[in-house]
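First, one chain by itself in structure tokens, the form predicted on its own.
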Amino acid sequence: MPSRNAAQWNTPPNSLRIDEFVDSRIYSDPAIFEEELEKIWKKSWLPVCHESELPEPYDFRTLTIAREPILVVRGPDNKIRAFLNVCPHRGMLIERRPSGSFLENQASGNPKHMTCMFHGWQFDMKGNCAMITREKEGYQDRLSRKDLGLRELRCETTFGNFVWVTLDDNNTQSVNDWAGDALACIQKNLDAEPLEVFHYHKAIIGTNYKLWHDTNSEFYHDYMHYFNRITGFTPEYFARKNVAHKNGHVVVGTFEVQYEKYQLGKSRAELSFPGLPPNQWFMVDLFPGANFNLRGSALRVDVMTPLSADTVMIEFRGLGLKRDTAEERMRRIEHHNSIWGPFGRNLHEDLLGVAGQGSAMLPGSEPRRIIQARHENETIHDEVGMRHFYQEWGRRMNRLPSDPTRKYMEAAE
């Protein structure tokens, strides 16, 4: 066949529908993703960081969701709460560290309070205004603490103990309905003894977050993978299946891995998670940005944070169970880091794969249509979650994505 001109290639092929492939303006135009921060992931909940994180009273970690920075507690009470990291005075971030305690006194402040460094404004683990320096003085009684206090955002702790937040207060929805049936096949899994991490990682990428979603959600991809070739392709792999769920969720069913095929591998059956058959493999994709990978003796966990158009931070969590022997949480490091780990067999490659995608689809490049139009029964290398996710995408977004200037909702009708 030969190549393409400019018009054959920008033309979709008549056997394909709308919802077999998407326009890669998407991925690339600015306008496209300020819409989806205000559309999407400013409407979302999202697990944002594991309880085991916080692990005593006071501790807390800081993030951002759709550029608002947030910080997250565990008070006193034992209870963990988020609030906007912003405080109401001056509009000035009031932790800068990733993550500690307010245990112990800081230079700018009394122990057990957040203090904003800018002018000294002290707030407790509720989020109430605890002091304001030279209060009577310059505000007399027209301002007082009880009128100020920081934003609160809710907040759930669920699933395997993730904290889950949303910038949304009128979200009708909680995380369980958020959720709805899409990680109920390794709830049990998650639920049954208290969980750990033991490894996090994070890479910055030059590429849209939709695409490192697109490579989570679909296998076909797996021939780049001689470690998941060489252990997974068997008849019961290419059976797995690719399950949509509400919400734009996508669940890929379990089959068993046969660790002992690769060199110097061994089965992972001992340490499998509490009700997790040995060596088997589910994995939960999340609309907007999540993904929950329980490999037998370990679960990883993807939370992204989009940060441009062509650029996406992706945390990486690797989780075992918290009584572990030091024995078992090694082995447990070993199986998680040889696959997972910033140097192990797949990871470094999904993202080289996703790299490649953001270097073709900068922002201006012309636009091209991306095919995810495989259907294999909805099996393994069925691109069926992609599809779903686009769906949900456009549902939100109102834009039809195989041509992002009309409206889905009118292309629906």
Contents of the next structure:
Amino acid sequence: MPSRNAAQWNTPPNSLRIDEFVDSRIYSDPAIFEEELEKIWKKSWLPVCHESELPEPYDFRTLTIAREPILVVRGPDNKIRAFLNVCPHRGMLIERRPSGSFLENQASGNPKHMTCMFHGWQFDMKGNCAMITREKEGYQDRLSRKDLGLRELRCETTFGNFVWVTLDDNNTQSVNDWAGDALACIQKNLDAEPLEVFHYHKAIIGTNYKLWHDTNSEFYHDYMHYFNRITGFTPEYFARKNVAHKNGHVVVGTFEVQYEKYQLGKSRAELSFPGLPPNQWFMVDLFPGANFNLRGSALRVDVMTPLSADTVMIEFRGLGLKRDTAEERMRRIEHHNSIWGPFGRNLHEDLLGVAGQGSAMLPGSEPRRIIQARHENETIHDEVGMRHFYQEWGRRMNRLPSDPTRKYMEAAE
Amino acid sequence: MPASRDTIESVKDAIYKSCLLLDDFKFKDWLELCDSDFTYAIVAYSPEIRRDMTYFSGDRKQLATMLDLLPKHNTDHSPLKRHATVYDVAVDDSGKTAEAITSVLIYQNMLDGINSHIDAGENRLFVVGRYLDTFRLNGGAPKFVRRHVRLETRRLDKGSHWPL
Ligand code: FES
Ligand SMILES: [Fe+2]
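Now show me the form predicted in complex with the partner chain; what you just gave was the form predicted on its own.
Up next: the whole complex, starting with the chain shown before.
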């Protein structure tokens, strides 16, 4: 095969369909990134944490969606609510810790309240403004507490009791409308018994968030993983389905992983999640950037927080069953870590892959084609997942993924 | 009976020797410092989920197998180098075992993890934590029976395939 000069390199092969490649500017252009925050990230339901991270009334977690700081709190009524973590007074973060309990006394406030440390305004667990310091003296009758509550966000606790939040009040869908079609394949496994998070770590990688999502949804990169080459390459493996679901989500599953073929592997059959046949797995990639990966004995959930066109934070969680004995839990943790832990076999390689792509697609770099043209009857190495994702992306952005300067709607006509 | 200076020094020597061998990728020699029932774990506390976590664990045999398989895996080859200070060595009353606390910083000397033209040669702080070691003293020839690497670091951008 001859190498190509600039003109040849920049001309797509005639045989490639318009949906079989994307233009790298969708990964590198800061203006497109800003538009994605508005049109996609601020409009979607996102799983932000698990309810076991705030198990008791008054427990909270702090998070971020599309640069907006968010506070998730369990009320005395046990209901989990989400608020902007922004004080209505002068815009300070109300809570700065990653997690904790509002039952504890705070330096400038009272127990059972969220207190903004700056000027001591206090809020209850429903977001009502409960206290304004020297209220009458300063605001007389012009401003009242009832007009100064927190901004509440739509929040649902569902699908294995994950906490889902959307910034969009006008989003008419429920989480079930949004993701139910894709998560149906594992819903009974997630909901059979209470789950508990046992693993958390984060990575901040110099790459576009979609490149990480693509890596979760394309399995052709099995070639990067020694573990997959040795355990997975069987006829049953190549027959696994790769199925597009509504709203841009994709599901890949299920086959029997032959763990014992890897020298350090062990069958995980006996600790399979409730209702999940031994050694099976499902990978559910949720638009625009979350992933539920149920593999035998452990559930991994990745949640992305895009920080800029070329930087993404990925949070990695591992979950088991709340009722696990100490010994069962430890075995689940070992299973989880061997492949997916920060010192495990595959995660390290996956992150190297996307860091390498990120290095070659920096903002301002030359536009190039990224090919997603594999067709294999919608089985595991078929790139239908990425094509499906970019169809949804194109619709939401009204930009053509293979040429983002063109309108998606016009190109579709 | 208070432990002798020599006993304490022999424990410190073993810890520093382990650092040197790990720095130099002499993993087989490192395992030679460990008894046959040696166990290793990387652990951390997460204030996010308010739980103690295990990020990696293995016994001597599993570690040996893993280290043998490393060349078959793709890896960020940026070498890791330690700076360690033994803060405390406590010998038990029988004089047979000891526990040590070592503060450790591990630096990554960038090589091929991102874009080597730009990053190679640069040093980045990789992790911060402590080695919590347990020894069998064997009358002056201590062997590791347990190492817990307790990390403070929970942002692990690309983690590592190598023991810390
Ligand atoms: S900014 Fe919060 S009380 Fe003033
Ligand atoms: Fe992978």
